[in-house]
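Only one chain is included here, represented as structure tokens and corresponding to the form predicted alone.
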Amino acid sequence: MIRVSDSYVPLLRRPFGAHEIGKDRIAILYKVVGKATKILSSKKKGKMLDVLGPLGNGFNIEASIVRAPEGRGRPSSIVLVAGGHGVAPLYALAKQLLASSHQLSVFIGARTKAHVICEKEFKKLGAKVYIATDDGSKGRKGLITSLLKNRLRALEIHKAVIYGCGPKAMLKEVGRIAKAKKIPCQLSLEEYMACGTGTCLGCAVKTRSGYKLVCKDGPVFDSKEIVWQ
């Protein structure tokens, strides 16, 4: 949660996911869409920022380790599904997964070719990248979830794990596909966050065990636990 200004405008902090995580730094990828991000984009190198975090619960990487019958670990087929700017935190996840020699496939959905983010960066990591755009200007025309469904047939489903981040409609469909294929799936949800600590209760989502808070209990949830509304 970042305070972008020392004044009361804007009053609230803005939530961001970590795009890259180093030993002594965190990189954030964002798009200028309003007053807060415009102010943030004007910050000069060396400027101090008031940052609260890290907060909440992230992806469970251990879930991607599939054990062989003899008890030895072996690589899984890891699938990352990103919609729009949901690609930002998945890049940090990809770097950690590939450090453990996982086989990685990345599915990126966007409105147009101009909105496709991090394709080159994922390829440099050695990941297989699949792209779908609404207008067909890059990759396959249509929804990224349709491409995901087709490509899953070529993967070893019994060893696959899916991680997703993006618009709610996309995540709902990814969760549905994962359930149908019996694939473990973790989804990072996006909700309006005012405090980031669970105090304001503004980011509540319904789960099978009751309402939970995206900022505190998430943002990452097991897809089977989410009750989509």
Contents of the next structure:
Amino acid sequence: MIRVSDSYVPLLRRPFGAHEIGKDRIAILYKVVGKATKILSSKKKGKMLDVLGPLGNGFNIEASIVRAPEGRGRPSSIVLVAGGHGVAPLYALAKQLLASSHQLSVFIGARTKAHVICEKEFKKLGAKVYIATDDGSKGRKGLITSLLKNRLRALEIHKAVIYGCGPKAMLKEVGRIAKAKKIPCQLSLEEYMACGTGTCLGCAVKTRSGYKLVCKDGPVFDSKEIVWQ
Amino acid sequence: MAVKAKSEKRKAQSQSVKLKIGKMELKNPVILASGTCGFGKEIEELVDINALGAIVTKTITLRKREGNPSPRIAETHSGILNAIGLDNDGLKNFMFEKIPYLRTLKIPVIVSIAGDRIEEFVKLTEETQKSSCVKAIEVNLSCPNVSHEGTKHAILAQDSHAVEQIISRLRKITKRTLIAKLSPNVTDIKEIARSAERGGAEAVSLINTYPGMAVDVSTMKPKLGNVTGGLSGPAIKPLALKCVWDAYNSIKIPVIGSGGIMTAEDAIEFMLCGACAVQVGTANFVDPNAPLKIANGIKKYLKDKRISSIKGLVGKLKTCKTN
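Alright, leaving the form predicted alone aside, put up the form predicted together with its partner chain.
Every chain and every other molecule in the complex is listed next, the one we just looked at coming first.
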């Protein structure tokens, strides 16, 4: 949670995911969408930033390692699905996963060519990158989830794990595809929140075991647990 | 000169920020407001709770409540709209899961309770007072995000008869300090405050949030899942101050002030308008250390103004009448 200024507009901290995790540094990647991100983007190098965190959980990497077939030496297929700036935390995840030499497929959905980010970075990691844009200006025209559905057939899905981050509608569809194909799937959710520490109860999401908090219990949830509304 | 400096120093150190509300003793007048600090445990790593005056728990109800659908929070100009819907795990969970931690705190625990019917308030009071760490009960009569049986009003605290009835019933069954948490969304806060006083409350706590709305014009949808919510934060501070001032001038029992207090200066404004203590809420979300900074700021103000105790501050607003 980052407080971008001491003023009351904006009043609350804003939640961000880690885009790169270094030994003594983290990087965040964000899009300027409102007042808070605009103020953040005007910060000069060397300025102090008021950060509260890290908070909540992260993607469970164990889930993919456990599924790597033991003894046979064949890595499992990791599928990352990002919508818009949902790319940000998935890049950090991809880097973490590199160590275990998985086969990495990255699906990036964006509005136009200009909105596609991190394509090169993922390719540098050795990932196969699939892109879909709303207007067809880059990659396949249409939803990234349609492309995902098509391509999953070609992947060794019995050993695949899906990680997703992006708009709710996209995540819901990714969860549905994963369920149909019986692929384990973890999704990073977003909700409006005030505190980030589990006190305001603002960021509740419905799960099979009642409401859970995105800030404390999440933001990453097993897609099977989420009750979509 | 040296002697004078020394005696001045001693005098400066004698400033007291202690106070008493009912039977409850507070080491300073800064209280964590209900719904902004969980049940203490959630914030233990973020702020030194024991350095504060008291803590008011998230409101509990007899049975577990799931709360409202998302989104539950929307930021507005200098404020937050919330429609949480009294999401809590109920009385039993509170007694078994929350009390053990609350018991370890060295400051008074104030339990916030709410119900649909008077019997629920009674049961909640009977059970929670069994724990010795519960020094006071804040009766939440003013949540704007739930409906109630037994009154035609949207908010219990809009019904002066209901307020008096509930408080007087609880007065009969508890010796714990009773605080009535009131709503600003009333025709006359003075009348409601007097009802709480008549009922036997030892203090009133005001204000709860103002009912409000926000709309996303791109989707034409309300920004809250519950459509309407309660507004808190700096946006409501002037309105809250007026309520505190009005209540202070109409009752003899102490007024605990709240509504958009972010800094010590804000808190002092409330105290000058008659609040004997303040509750800090929304500020906790922005800066978990805000209550501590406010408590220290009040101490410093007393020292700078050479005021020896909280009493010298409460209600000391200089109007043309008092001047």
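Everything numeric in this text was worked out from a predicted model, so none of it was measured. Take the two forms, superpose them, and find the largest set of C-alpha atoms that agree within 1.5 Å; that set is the rigid core. Positions refer to the first chain, counted from 1.
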| property | result |
| --- | --- |
| Following rigid core superposition, Cα shift of residue 9 between the two forms in Å | 2.7 |
